[in-house]
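So this first bit is one chain, no partners, the form predicted alone, shown in structure tokens.
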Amino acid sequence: MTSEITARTRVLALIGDPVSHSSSPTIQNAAMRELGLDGVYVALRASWEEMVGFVRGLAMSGGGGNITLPHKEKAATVVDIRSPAVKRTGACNTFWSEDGKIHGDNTDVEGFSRALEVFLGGPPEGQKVLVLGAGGAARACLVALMDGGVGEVQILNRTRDRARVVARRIGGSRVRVLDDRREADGQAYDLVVNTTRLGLGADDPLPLDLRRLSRAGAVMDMVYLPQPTPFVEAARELGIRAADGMEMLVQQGAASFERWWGQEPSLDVMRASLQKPKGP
């Protein structure tokens, strides 16, 4: 990102609701500055109807961006050209234009896979995993787990029918939907992943009481905050290794950056930007 915004500056945006908590502008603008690219990344709070207009307007004017909660699945119906990841998940989180067409990708799949390998030190091959939630983020998580050779996945979601649709679409025989929370009681898992938005709100309940499990080898929370999320704190208090969604944010952001600019950003620069103290 150059120091001056001009009429030639390329505009990229994060579109969703809420967006005020997001660190995507921080990491993307830092990466553009480091490479001297003439672009700017902003966050736009938008309803479903507004999201459609923003995506088409930004993309066709030469820009692009990311889609976040709660619009990822609906965004998959807006783009003209869907990547294999969008087709597999039914969710889109990255968009841009080429040859007069709006392209969409789901870099959450690549981002989660990369972040999980950083966290675990390798792929989740043969592991038993509990996935909390069945939205767009859960779909990306499930694809990454399947591609990583996971042994078994159980999905726990408030709406069972929604979870069953996700399991049928992506998981096959390695995925089972739990009827309710009691089915997870006393079970042992190598990994528990929270893909819900619980934790963003100050009054949100925990997505799961980890004490009800006989074992949780590790916990990964896709939610991220300036401080550890309540779910990460609860896991660590029980002696469980846990990580929030910051590394996934960086990894999926880097993958999105590659789609927009055709070059790789510095992961170290992106990570370092998150450590800098924010202004008043």
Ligand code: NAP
Contents of the next structure:
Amino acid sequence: MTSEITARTRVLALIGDPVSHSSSPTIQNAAMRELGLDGVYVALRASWEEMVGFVRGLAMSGGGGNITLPHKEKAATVVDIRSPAVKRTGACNTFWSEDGKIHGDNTDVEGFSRALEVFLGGPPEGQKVLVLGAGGAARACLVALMDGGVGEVQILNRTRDRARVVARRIGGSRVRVLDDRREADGQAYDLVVNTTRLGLGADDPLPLDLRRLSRAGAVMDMVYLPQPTPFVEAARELGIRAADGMEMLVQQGAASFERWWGQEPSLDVMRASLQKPKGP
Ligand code: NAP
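Please give the corresponding structure for the form predicted together with the named molecule, as opposed to the form predicted alone shown earlier.
Shown next: the complete complex, the earlier chain at its head.
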């Protein structure tokens, strides 16, 4: 990002609802500024009908952006060229245009995979994992777990049929949908991942009472604010190693940045931007 916004500045945007909590503008603008790129990244709250117009308008004007909840699945049907990650997950979180066509990718897969490796120190090979949620983020998590050689995945979601659709699309024989949260009681998991939006709202309940499990080796929460997130805090109180979604945010943001700019951003600059105090 150069210091001045001009008629040539590329406009990139995060599109979803809610978006006002997002740290994506902070990390993207910091990375562009460091490389002297002429772009600006903003957040736009939008219904899905508005999202369709924004995606087309921004991409065709030479910009691009990210899609966040609850529009990732709908966005996968809006882009012209779908990456392998979009085809596998049925969800799209990144878009831009090339040769008059709108391209879509799902960098949440790469972002989750890289963040998990940082957290675990390697891939989740052979592990037994409980995935909470079955939305767009859960789809990316599942693909990354499968590619990482996971042993077994159980999915627990408020709406069971939605979990069944996800399991049918991505799962295979290593994935099972739990009918009820009581089915997880007394089970031992190497890893528990929260992909629900619970934790975003100040009055949200925890996505799961970890005390009902016989063991949780580690906990990863895709929610990243407030720090620590309530789920991470609850895990740490029980002596369970836990990480929030900040590293995933940086890693998926870096992968999106590469799609738009054709060069790698500095992960350190992105991480450091999140530590700076915000203005009023
Ligand atoms: P989504 O497609 O809208 O899915 C939301 C999920 O949350 C669904 O499983 C939904 O269950 C569940 N849920 C919502 N309200 C609930 C409630 N009151 N009780 C129980 N479950 C509830 O959203 P998404 O795109 O998957 O995003 C999910 C979360 O992941 C968000 O917090 C998002 O910020 C986070 N995320 C973080 C990163 C990162 O980089 N750190 C990346 C992607 C996503 P139903 O199916 O029953 O509605």
